[in-house]
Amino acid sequence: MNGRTAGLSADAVRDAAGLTRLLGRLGGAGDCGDLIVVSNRAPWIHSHTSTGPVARRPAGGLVTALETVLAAQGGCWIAHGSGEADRITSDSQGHVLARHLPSPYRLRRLWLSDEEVDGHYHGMANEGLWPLCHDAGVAPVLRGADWRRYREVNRRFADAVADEARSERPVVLVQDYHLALVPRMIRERLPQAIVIAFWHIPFPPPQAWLGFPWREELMAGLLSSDLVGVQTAADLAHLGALRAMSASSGRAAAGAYPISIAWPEAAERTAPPAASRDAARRLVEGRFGVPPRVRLLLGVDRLDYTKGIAERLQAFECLLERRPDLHGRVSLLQVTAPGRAGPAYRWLEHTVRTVAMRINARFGDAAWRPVLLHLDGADAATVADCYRACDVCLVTSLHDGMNLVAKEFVAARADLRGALVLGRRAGAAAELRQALAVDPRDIGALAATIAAALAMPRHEQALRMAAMRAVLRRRTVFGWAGRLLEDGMRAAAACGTAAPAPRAVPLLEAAA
């Protein structure tokens, strides 16, 4: 085990020198280059401190799996720079200066104006592509402005991919549905770049798409790539189905590839799991005020109106409407990470404030709130200690592409103690079938299920928690990342634009 991989459990170290030996075979026989990621989202943001700039992760999925990735192998990060410190401990080419980067490979930033943030970010990204991508009742907006600028920052990304390339053959992984165009645009200045795009979020059905002015020309951009991923076979058949609608189907070949995490070696130590339990409890009581020996439901969310929040909040207020038995013995803490700009967000701050409040005047006393509301965020020790600490993880989103809160509570529980309830429409079901499945828009279910969930027995929680973990233990983010840069590596063979992949395996295999 090396710097890269220390902290990591045996599986995860297994699967990262996989994958560095695939480059490693690959770029020595001269089929690629480094290994170049890109994506909207730095995985280091720098802010003003009294004692100087400070990095910090930001919390997503997207950071928490590609970071670890990249941190392992090595290779450039390009993303936007929004930090208030991101530009003093960069050069005057944007790359970040090794004193203020805590990971081995390089980053990149791009510095945006705010007119191209506005276009670009706010706007066609989060108000238009972020909701026709989710089915969770907040309508798209789109303007053509927007597209116009969403094009331009794509272009800007696409050309400093050419800058930072090493070989004419680099791996490009590109991430998300920000920079849908930049698979295209890299094939015009690099033609034999091995492109892969990974579509993070839900892609929805092609009637969703039937309003989007821009469709066939994002459609040729994602379809520029030699392998586009998406998370779930669902996904997969929508995007075929909207690729058969398409006036150019492209040259990408596709498959599903269920992103996870890097199964810590935290999870495997052999110091008693009950002691690591009652000493997260004991933090997560001080932090948050939680009663001693009341049961703790936890919900750990981005404020987005996708996740679920306001539902999880109502069923939990259903809950205590019909079990009075509960009073006293049981809170719900919600670790929220701020959200976006706009009025969807505004709104639901609002109503989650709103209905927490009431709940709490409805149901508390001095000695007992039923929820603990904690909208400012937590860093990544103190939510592994909530995970360990609580009773039953609510991951409750109304749609998502993965959701990898799941995947981490059920990875921090070596103890094989808790519960997950977790929503049908989020990727992870797909895999966790232990879980407690449920539609969080029927509160009442919801309520029901969370009721089952206090209410499972030891032996239950145990069985459930061990097949979920032995799930996880086998499908880490390396393993991800190995099967999309060898499927790729497939691809784009098969299109004549790099040497076979050199071992044998299915086209597009996909993480079943």
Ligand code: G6P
The other form holds:
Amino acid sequence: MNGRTAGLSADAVRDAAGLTRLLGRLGGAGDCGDLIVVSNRAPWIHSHTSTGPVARRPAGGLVTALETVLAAQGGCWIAHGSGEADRITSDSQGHVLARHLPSPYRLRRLWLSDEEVDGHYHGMANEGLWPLCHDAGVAPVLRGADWRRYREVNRRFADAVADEARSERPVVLVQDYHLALVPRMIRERLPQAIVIAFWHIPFPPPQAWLGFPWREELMAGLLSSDLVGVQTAADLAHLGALRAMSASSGRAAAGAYPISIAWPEAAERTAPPAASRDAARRLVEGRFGVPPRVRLLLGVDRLDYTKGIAERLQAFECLLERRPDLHGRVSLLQVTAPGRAGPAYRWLEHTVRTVAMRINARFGDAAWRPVLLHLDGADAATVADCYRACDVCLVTSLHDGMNLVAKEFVAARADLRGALVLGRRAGAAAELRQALAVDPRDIGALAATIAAALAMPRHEQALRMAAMRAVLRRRTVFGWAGRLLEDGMRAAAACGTAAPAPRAVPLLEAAA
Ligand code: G6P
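Please could you give me the other form, the form predicted together with ligand G6P, since above is the form predicted alone?
Complete assembly follows, chain above in first position.
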């Protein structure tokens, strides 16, 4: 194995090697040319510092997963260049200069105007599609002008794919709801391309789409792929149901491919887990002001209304009301990375701060703060310490495509300790069946589940954790990528080399 697989467990190395072999075989056989990943968010964003531009990776599982695929093979990643120092670290074509790119592939940045970002990203993606796809009580805002920008920006991404392709038959991995029209637009330029689209967030049932005026155009775009991947069987059923109602059934095969994590070598460590837990605990106590000997509940999320953070806090408050014996003996550490812009996010931050302050004022004292609210995010190493140090990890999303926090927590617990409380409507719940499943909207039931997690005997913690770890060990992100690529190639082969021209579909213009 090479340096890129250092730090991975044997299972992850096996899957990564399989993926590399798959890509090599396909490239060598001339079945396909190059590999291109397309996503809105870039894997590396540069900012200015006093010592010059510095690259950082945005939070989130999408980047971790896909960079793994490209690192195995090389190729090109096309994404929006949104960082303040992105232009000075790129050449005139938007390619990031090698000395500024910490990863072994071409990164092509696309420059979008403020108007394009407003309409495509803030408007259609964040205010329209995100709430439409997540059943989290926020109504989508659907503006015709945003859809037109969405279409234009999708076209710019497809043009960039045509520019970057080194052959007539590149394999193109199109990511997520920001780029649903791109597969069809690629097909118009590169009819032989193998296009695989992956929808990372929940795919809602047809009734959720009924109020979306451009659903026919969106489906025609997506279904021009060779393969559309979604996270779960439920998402797949919803996609099938909407497809059955659509004018264009498209050429795409479809399947469920639950995304995962790399399964690091550290996850296999059996030797000093207690020592590593104690060390992590001391670090977390120092960093976040957790008093010694207090039991620790942990939440790790981006600040988003889909994550159920306010519900989690209310359930903790309910628990403290019901259980005075827990006063002074348990704290909730909420580590939250900053969220997106917009009224729904401002309101959420206000609510979370207010509830946390209320709980601390009602129950806390000089020696004990029940809620430790940290809203500035934390680096991956600190988050890993939090996973190892806590007693219970609370992943109480109201609705979530997958949720990799749940999987990362399980990977971090080589000591087989700790309990996971997991919202039933997070995609991860379909795989992590030994978690304590909850409906996070039922505050009383969530409080009772947190109490049960705190009281879980060690042997039960170990049994549940070992079972969940066995599932994740077998299903790494490399396996995810390998299955997606292999099935995508198979689907493309079944379609024949000459791809049919996309069928004309009625395009509904927005009334707005
Ligand atoms: C979450 C979702 C991804 C999505 C991303 C966009 O991480 O799981 O599917 O692509 O959000 O986040 P952004 O910060 O780019 O809006």
